[in-house]
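Take a look at this single chain, the form predicted alone, given in structure tokens.
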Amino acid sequence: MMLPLLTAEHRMLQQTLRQFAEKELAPGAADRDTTGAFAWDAFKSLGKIGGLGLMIPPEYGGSGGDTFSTQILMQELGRADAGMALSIGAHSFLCGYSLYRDGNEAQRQKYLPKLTSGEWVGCWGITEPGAGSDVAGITCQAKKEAGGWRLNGAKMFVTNAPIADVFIVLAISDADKPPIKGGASFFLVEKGTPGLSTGKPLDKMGMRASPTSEIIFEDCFIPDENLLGTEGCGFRHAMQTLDLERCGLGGIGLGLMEASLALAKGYACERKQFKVPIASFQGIQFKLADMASATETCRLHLWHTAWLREQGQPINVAAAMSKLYGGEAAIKVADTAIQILGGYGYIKEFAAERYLRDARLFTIGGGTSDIQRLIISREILR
């Protein structure tokens, strides 16, 4: 499905991407899903087309994309292999372009070239072992001393924290201000810092493609000059970002809803029961019609919530619903896709397995479905 929205350009970079995805992400899916390896080739790969900077503009070695075009890269890669998608996202908008938007320019000079040509991974960390939901009950301090700040605490599932060069980190920089009335900032941490190091990758249901651990910060010093944006906007720059990251997995939700679908389908139309194709039941051509409805319903909400933000409103309340929708969708559909598959869509011999665990952190990361009811419920309400 097409909308006006989209553009040629639009369409171009979606048959780019596509053609990407399918060669260099897709064979190797399934064996990355194995293995927890990440697809190095494939990722220096995208920076040299442009792939990692999508929304960064040229001068800083990005493509200067729009929103749409986000939705599109993570819609693409999503339907080859969701963990690498979801480690691409991390890497480009959640570390990336908070860079960019939040960053002063000699920090976009010295990290911006390295991220969107591959050279380097980013990653960005709020949650805490004992902070997710309430972002505001992080206890990771940075102290000011003497030509800048002594890091303590720790950070919790991070995506690409295993691999990271540069590291994003949400801190209280004024323990007598709460850290949603200035009391948090962001700090930049260079692979290799002295007092940083990470823990190993942890063993997860899904997106196993895509690693993550904990990041560790004893006496960590960081200079003045790695401060990330204003002193004590860190909360503010977190909801921002947290708002980019809903509608880059409900990209990445949408691709695999796709991918269901279309394996469901390919099933469904060769497999015969009875001497006819299963397709030709009325119970599996409902399923299909709920699987393909419940797909494009996820790409109206993310296509909506991107105009927004191309219209310079506010997307928090259109991330949240598109996040939401999409999220529990995801594993219905995927859900769904086994049941046509049967005892096929049970085993690893097929993707449709994957799909669902892969699917399963859409309602958990980038905030809870049940922190996006909170979102949409306080603004009806308000």
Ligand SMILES: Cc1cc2nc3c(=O)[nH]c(=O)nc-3n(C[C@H](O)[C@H](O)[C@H](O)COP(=O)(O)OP(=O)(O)OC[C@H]3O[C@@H](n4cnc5c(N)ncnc54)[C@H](O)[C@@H]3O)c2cc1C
Contents of the next structure:
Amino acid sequence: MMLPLLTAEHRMLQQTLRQFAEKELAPGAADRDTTGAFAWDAFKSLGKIGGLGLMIPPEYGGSGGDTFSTQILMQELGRADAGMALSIGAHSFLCGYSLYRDGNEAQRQKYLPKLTSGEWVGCWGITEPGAGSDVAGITCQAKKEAGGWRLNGAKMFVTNAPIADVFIVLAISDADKPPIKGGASFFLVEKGTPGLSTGKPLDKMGMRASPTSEIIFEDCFIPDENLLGTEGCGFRHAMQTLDLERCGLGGIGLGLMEASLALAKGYACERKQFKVPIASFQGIQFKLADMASATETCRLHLWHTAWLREQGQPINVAAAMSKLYGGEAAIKVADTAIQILGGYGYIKEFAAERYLRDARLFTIGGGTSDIQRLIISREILR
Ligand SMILES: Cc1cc2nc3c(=O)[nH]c(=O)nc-3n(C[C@H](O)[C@H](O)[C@H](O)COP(=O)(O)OP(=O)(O)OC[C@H]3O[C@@H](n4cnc5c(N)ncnc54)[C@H](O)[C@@H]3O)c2cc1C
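Right, the form predicted alone is done, so what does the form predicted in complex with the named molecule look like?
Next comes the full complex, this chain leading.
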């Protein structure tokens, strides 16, 4: 579906990214799902065509672009390989864009060109082993000392952590204040800093091309210049980044829904039972109709959220709705694709079962569906 919200430039970007994803990501997606390998070549090529620096101005190596462009990127990568889309989203938006938005000039100049070109990989961690939905419950400590900060604690489930060169992490910087009221700040930590280590890559159900691990800080010294943004603003910045993450995950979900629908439609037109293609049965047709309706509703939610952001309006509730609806719909659509493929949907030869395993993240990552419902209901009852 083409909406009048998209300009000729957006359509051109979509065409370029679709060609890129079909050529560079789709062919190896099933293998990476098995091996957990990261698509380094595709990552670097995306850097060359400007896909790692969307929403970052050209003076820092970015290619500019608006919120719609980021949706298009996530959607097109998500169609081909949701795991790589997840990693590229965490690198570009959680790490790169928050560094651009909150960082000072020296930090932007030092890190952004490396991130937008794909020379370095970035990650962003707020979740801890004991604090997920309750971000204000983090315990990772940054204690002030001469010339910098001493970090102790751990982060959990951080996308790209096993391969990252730069880590953006949230820590308690003032133990006398609650994190929500000025007690938390973000810090930039470079790979190789003494006291920083990462756990083994976690063996996940889906999104297996995207490496995830724990990060451990043991008396890790961070110089003053690596405080990201204003001291004490960490919680607010985390919430802004989560809004953007929810749009990105929604975009990956949309791409995955499009891929599930295309697979199911193609199969239904080919597969014959009772001497006719199964697509001629109304039971199958209705399933395809439900899949298509959910896909288009998800698209409208996302474009509406992107439009609000471009108008400078708050997106907290709209992003929560996009993520809640899109996340749950993606699981249902991927599951229906399996049903249409029957036994072939249940085996690894076809991508349908991978789509479902990948989609399962969408009601967990970036805040669970329950947390999105909390955000939405809080607004209704305000
Ligand atoms: C593959 C993957 C990649 C990730 N990448 C990152 C990353 O890059 N950076 C990062 O910081 N984090 C990342 N995460 C972490 C993710 O954001 C958290 O897993 C998520 O926020 C949920 O936190 P939790 O796992 O601790 O679950 P919990 O918060 O422990 O929740 C457990 C259950 O309790 C429910 N629950 C909790 N509180 C409430 C409530 N108030 N009302 C109702 N129900 C509630 C939840 O909905 C859930 O069903 C990633 C996770 C995964 C799986």
